[in-house]
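Take a look at this single chain in structure tokens; it is the form predicted on its own.
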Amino acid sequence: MEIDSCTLKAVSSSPSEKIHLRPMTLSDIDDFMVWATDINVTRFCTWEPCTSREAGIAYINSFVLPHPWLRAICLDDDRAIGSISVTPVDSIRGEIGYVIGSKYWGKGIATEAVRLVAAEIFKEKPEMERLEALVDVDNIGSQKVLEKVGFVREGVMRKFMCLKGNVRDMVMFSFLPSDSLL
């Protein structure tokens, strides 16, 4: 895989399509609504599915646009099919999170997006010492994505998070600047 750090593009030899990451804008609302209204996609998200275009616009305006590092996951045609973010936890840690439309599950696209971010985030944010992910124990697909990229599974955080009214066990993953991408 080649990585062009200026545009965050991935050219992969895998069967997945080429992807790139770019800032998400309000003009992505129609694409956003495809995954943001899907209960299968939002099952493990901290936010509820959007129930209207207006709710989607409000979400983009209040959460997506002001986020310190959130990108649209796009195909060659620049259509947003998901998003990926790195949220500061403290001065040396960031938490990666991602969501992708169910039509694109199992095609290696989320894996490529996570790989792009893991390859570049420590260059962009040299103060960051650790990129981590908290994944619901039942979200096997997301756990596989992280493992394929080279994240280390550190353990299960029991009764760690209340997600949509339910107390959940979460799996902690990490990636350090010294770790190798797979």
Second form
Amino acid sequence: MEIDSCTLKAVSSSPSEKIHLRPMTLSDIDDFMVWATDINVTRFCTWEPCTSREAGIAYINSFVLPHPWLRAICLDDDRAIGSISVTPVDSIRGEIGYVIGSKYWGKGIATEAVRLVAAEIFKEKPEMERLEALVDVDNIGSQKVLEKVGFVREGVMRKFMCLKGNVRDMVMFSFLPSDSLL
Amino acid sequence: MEMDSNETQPKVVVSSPARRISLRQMTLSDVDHYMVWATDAKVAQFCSWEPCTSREEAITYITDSVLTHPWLRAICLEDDRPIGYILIMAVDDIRKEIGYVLARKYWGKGFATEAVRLVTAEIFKEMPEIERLEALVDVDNMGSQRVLEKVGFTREGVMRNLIIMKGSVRDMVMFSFLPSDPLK
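What I would like now is the form predicted in complex with the partner chain, since the data block earlier showed the form predicted on its own; can you produce it?
Up next: the whole complex, starting with the chain shown before.
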């Protein structure tokens, strides 16, 4: 895998899909709308589906562009089919999050994107001691992604956070700089 | 048992059924008892703070951090002498974290367990918005893990490299108690 400062490339485990990561821009708005309006995609996200192109543009401007570390997940044609981000929790912890358009589920794409980030993020952020992920207990697909990459399932945190008005149990996963990628 | 936080006098407000300990507001007049545990490096070992080195420092700390704390209670013996304290911190709108410290002379007698049980029994009535009471304990702090297990907290797992404590990155055990959980 070659890495430059902005683009991470890899061949995903599924033969037909090659993905790379790059910064998102406003010109990704129409591709963004494909996953952001999809209620299946947003089911375990804290946010509601996007309702208009204007709202999508506002979201990209206010949240995506200023984000400290967020990348579009792209196929060969450089079109964004989802995004992945690492958000600081504090000075030593970062939380990974990712979203993929439902048409692309089940192909190993999220797994490859998470693997790419877990492989590189500690070099980019040497102060990070822990990369963690919080996944809804019912979101089995996302739990499998993290397990396939090599994240450690630390336990179920009961009544941990409010998701769309409901208090949810969340599974906590972590990956350390010393851990091995699977 | 009522929990009353608006009195100027530190009256005894909560007693354990065995009448061994009670909880009340701390005051500046507790400073000498405070010094007993606050200067002890063994007590401070798993705390974020360094041992206290002077009475002036203790007075400043009590004034700035203890008296201003949104929910902190002295753990007192029958003669109203504080032997430690227990506190509740807000993590967010639905989660609170419990913490406690006890002078070393009183370790191993079940006092911390009683104090945690007392608070856990009452806190959800006092704060009905809480969905989850949690505690984070250093992996090496076996005594404190035992306290929570004896009260009936659920040990959810070890969170690796979770916090920096006195310059070292530590693994912490996460415990929780929900309003629906049974006290042991």
